[in-house]
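In structure tokens, one chain follows: the form predicted alone.
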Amino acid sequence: MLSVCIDFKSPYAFVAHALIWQLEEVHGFKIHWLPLTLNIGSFLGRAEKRADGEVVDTNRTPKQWSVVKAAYRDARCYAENQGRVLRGPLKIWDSSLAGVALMWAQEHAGTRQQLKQFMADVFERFWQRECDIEDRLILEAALSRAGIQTQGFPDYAAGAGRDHHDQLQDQLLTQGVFGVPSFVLEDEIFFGREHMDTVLWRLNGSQGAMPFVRYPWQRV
């Protein structure tokens, strides 16, 4: 089974998610999506801005700011190439509830298209600053728009779903998954969308030479 780890608050997951779906829709390999909730503040510090861009609270060093700005410049290039809008978030979000909603959607979606629609909806709205991924009601609305049932989700989000999410974080980190998007294929882990060709090569039985690592710039 191919598992793909994502986090809705990752710009690199945002610009890669539609491309990754091609592994299933074009090549026929069903994807098991896993939420990996990144603790960005632990290595890049925290910051909060107003809508006009003014920083109102931060503990970032100049070096951390340089890393963050460079990462967003890079991700915006990919977003613009795909015709997408990527607006930097005004704070570091806790995306764990959105990860729980992803697990619910994967379990309760009647079709794969419904799951894809939910993911695309949350990604697009979040990166246009139109989706509070810490608000359960907003996530329920995204589930409903995709045609996925929400009855039972509040209890799931507060109980079994939250427990499963938290246990999964420990499991993935112990396994060696540290960033998103990451592809987990049996005992192999490939970090980054640039490894999609290699992942597909592995899925097809590793026939012929291993592909060169590349960045998929094509529109999706």
Contents of the next structure:
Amino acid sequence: MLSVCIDFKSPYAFVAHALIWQLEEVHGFKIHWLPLTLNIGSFLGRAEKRADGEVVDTNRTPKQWSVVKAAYRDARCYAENQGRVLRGPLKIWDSSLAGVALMWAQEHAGTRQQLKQFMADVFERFWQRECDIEDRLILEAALSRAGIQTQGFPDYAAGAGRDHHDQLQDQLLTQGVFGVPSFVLEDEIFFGREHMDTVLWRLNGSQGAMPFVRYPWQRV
Amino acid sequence: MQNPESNTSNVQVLVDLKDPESVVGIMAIANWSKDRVQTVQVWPFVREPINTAAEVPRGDADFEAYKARRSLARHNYKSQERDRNLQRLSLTRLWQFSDAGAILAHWGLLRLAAKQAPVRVVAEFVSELVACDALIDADWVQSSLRPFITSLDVEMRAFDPSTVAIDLAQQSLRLSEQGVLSAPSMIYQGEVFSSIGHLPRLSDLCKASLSVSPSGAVS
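Having seen the form predicted alone, could you give me the form predicted in complex with its partner chain?
Time for the whole complex; same chain goes first.
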């Protein structure tokens, strides 16, 4: 089974999600989506900005800033090529509730299209700074827009869903997943969308030479 | 010592020959360059990989425990990725350099770049280099280089390992200051691309720049 770990607050997951869906829609490998809620402060430090972009609170070093800026420059370039808007967030969001909503959507979506629509909706709005992913009502609205029933979601989000999410974080880290998007195929992990060709090569039985890494540069 | 020029229309590739990802990168770009008019030059970039997590201020016990687990996961992942890169190179074990061998190998890259050797030649040199079953020492590097630099023995008379090591470090530091974060990276028209995975985008940029004539008119 192919599992793919994502986090709505990751710019790399944002530019990858539609491409990753092609593994299922074009190549026929059903994806089990898993939320991996990144603790960005633990590896890139923390930062908060005002709406005008001025940094008001940070503990980042110049090296960390240079890595963050390069990552956003890179992701924005790919997003624009896909016709998407990527506006850098003003704070490091707690995306765990959105991860819980993803698990709910996966369980309750009547069709795969509904799940895809929910994910695309949250991603697109969040990266246009139009979606508060810490707000349960906003996430419920996104579920509803995708046609996914929300009855019972509040209890799930506060109880079983939250517990499952938290256990999953522990489990994924133990398994060795530390970033997004990550592809998990049995015991093998591929971190980053640049490995999609290799993931597909593995899924198709590893015939011929293993592909080189490649960031897909195309509209989806 | 010659330096990569960041603003040319050549593609500059920056590698660390100790790292399988860099060597795979050389092979990938050698393959890519077959259908291109752009000149590709390969340069050494020898700096410790950036570890941003190490610069995060200490937190409480839970935070530190999380950092340690994530660091372990990242370390284990790198092993998986190294093994995949070895498979891409059809190798079963990771090569090891002696200190002198590493300096001489990267000096060799500089000499090949100075002679404007095609990336195909660099790839041949590096393939020969890393196929070594034993420690890659200065003798092995010389024997790998000799077919590609006919005047090697003469040039070696000016080779001073300690000076070259300092020059390599200084050049890599300058590249870092230009925005190069890791190896392998590419520079094209002043833009830094971290990872060889950006070749599809680079192809587009190269094609676009070729379709514009020197006068600026689109052909």
